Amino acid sequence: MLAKNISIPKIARKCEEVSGLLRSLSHPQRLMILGHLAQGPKTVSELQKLCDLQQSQLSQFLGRMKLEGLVACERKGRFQFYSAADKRIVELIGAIQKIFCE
């Protein structure tokens, strides 16, 4: 349902920006990369056991999730650390888990 105060001109802007978010979330890997993301941040190791996949692989997701903006990176020491650059992106994920996955 539609806000009533909410303009024609800003809904279509919003519709393209969920519409884009979409796009970015429709491959089964980067799913699994935000659903792992969602319960904290991962080091590209953790995220390579837990999604199984070659590092090569995961690194092009990331680089281009973190491009998309769906993912930050944050190094702590030797270690970078990824982690959903949106908390609007972990509440999706949390519904798709819950309606998708329980």
Given for the second form:
Number of protein chains: 2
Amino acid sequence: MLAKNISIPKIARKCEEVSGLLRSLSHPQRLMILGHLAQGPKTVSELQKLCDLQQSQLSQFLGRMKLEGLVACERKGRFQFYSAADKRIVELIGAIQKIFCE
Amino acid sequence: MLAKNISIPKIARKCEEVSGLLRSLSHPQRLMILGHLAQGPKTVSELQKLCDLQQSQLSQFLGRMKLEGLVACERKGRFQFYSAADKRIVELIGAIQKIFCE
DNA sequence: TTATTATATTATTCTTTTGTAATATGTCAA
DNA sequence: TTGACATATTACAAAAGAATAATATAATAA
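For comparison with the form predicted alone, kindly provide the form predicted in complex with the DNA.
Below is the entire complex, every chain and molecule, led by the chain shown above.
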């Protein structure tokens, strides 16, 4: 139950930033979106089918997650390809799955 | 950037539960509280000093985190000792620190 | 029993988030 | 250029969360 190796000072400095990221993941469908993006880039309409969301809300979620630094996007023709913003995000999703889904 | 080993079906089933946990961690001071509790049990007043919170708000946060299954508590005399609810919570805090604070 | 310390609850106001609908923009094909 | 498709933005009502103050309960010591 103990974790002596966790450094509070380190966490403290990052608390604002990290809690912001976690807030973005604190919605079931945003968590789902990032779960899919952790597997590779997807267009908005692909995500819409995968997550069963209204177009408008999905777009709002993606915009918010982009601002928060969780996802990145790149337009190709008329499609926007969204993906996990960086390695840390993929690692976080991986850790969550390892801890809670195994 | 990819994580082919992440299973979406597994995450999907747990999305509601896990996003709820993450929501509890999505506040800087709640994250801080759990950071401290991951190191061992603490009384409310110890946490109050460590996290610089008003007594009332701390108590409300703790109550909420208890409902959410993040923390457990045990009364000893006039003190309530709070601790991380289980191993998964400690692991999650450890993973967050490893990914974002190193 | 009373005073004191430790913690919890309630009430209230303010802010943020959610869900939804409507509308706008951007890109391509015909 | 027009139409169709893909995505983004805006607006707004309803719900949830945050901060704060005031009050209540629970345990102990004197």
